[in-house]
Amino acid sequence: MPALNKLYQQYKEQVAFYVVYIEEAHPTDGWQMPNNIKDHVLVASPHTLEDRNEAAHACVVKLGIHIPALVDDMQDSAERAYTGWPDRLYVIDRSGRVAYKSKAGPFGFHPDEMAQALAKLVPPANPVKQTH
């Protein structure tokens, strides 16, 4: 998360950044990852939108996410549209096209690749002025 939080800080005035909480990848009532237990990120499968909102909030806090969070609906519309499960990084351009899609995370996350995609689409925040 630190690298993604850094990108958010760098581009937040020029780019709309969001974390979209989708269905829980490792619920306590399903397949559990050892890191979730170690990091105390223990969430049951949400059965209502209220449950999902609470799970999203808990994950944002425990994982130290600074990026604004949205919550997918109970039909998993965002996950289905973008194949976001278990988790992925995306850059969507102004035309609504996918300009960058990471491999499945967290092992497929390469924030430096995302940064390169952003740099191609967004001019620097403070361009250097040429003097003669």
The other form holds:
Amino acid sequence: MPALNKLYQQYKEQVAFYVVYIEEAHPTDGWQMPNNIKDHVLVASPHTLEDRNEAAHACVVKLGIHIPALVDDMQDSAERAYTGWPDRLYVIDRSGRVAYKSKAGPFGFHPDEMAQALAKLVPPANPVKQTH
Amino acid sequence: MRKTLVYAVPVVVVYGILVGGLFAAMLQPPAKFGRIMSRLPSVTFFLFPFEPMWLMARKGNLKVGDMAPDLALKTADRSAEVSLSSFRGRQPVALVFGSHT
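Just the form predicted on its own so far, so send over the form predicted in complex with the partner chain.
Entire complex below, previous chain first.
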């Protein structure tokens, strides 16, 4: 998440940056993960849109996400259209075409690849000063 | 030699069936796949080439260069509805799909 927050800070003036909160990957009522139990990350699958909104809000706060969050609908339209589960990154260019699509997470989730795709589309507004 | 085959062939066949079954599970909707995985022992990860199978099963239909499907979603604080198509011709969009867990 720090890497994505940093990208957001860098590009937020020129790029519409969003987190899309989709169905939980490892909810307590589904495929629970031992490390989540250890870390007390216990989230049940939201069954109503209201629950999902609340879960999205809690997720953003707990994970310290600065990127604005959108919430998928209960038909999982966004997840299905973009094969987003459990996590995935996309960059869409100005003409509305897919410029970068990561491989499926968790294995394919690489913010550095997204950074490269963004750098190709826009010159950074706040370039990191390099010392030589 | 023949004795080895007698044991090896069934093992290979059973392994093939299990790989096929796991791949079929990966093609299910996420919630269903999650329910199936929650019942399988964690040795599943080591016994099968989970990562390449997962990347193949979750490839999706969208390709680089395709028009991005429109989404109209509410923000988490419900203050606004954002439509992806509204950025067309104006600015690029970066999307981070994910959940808490």
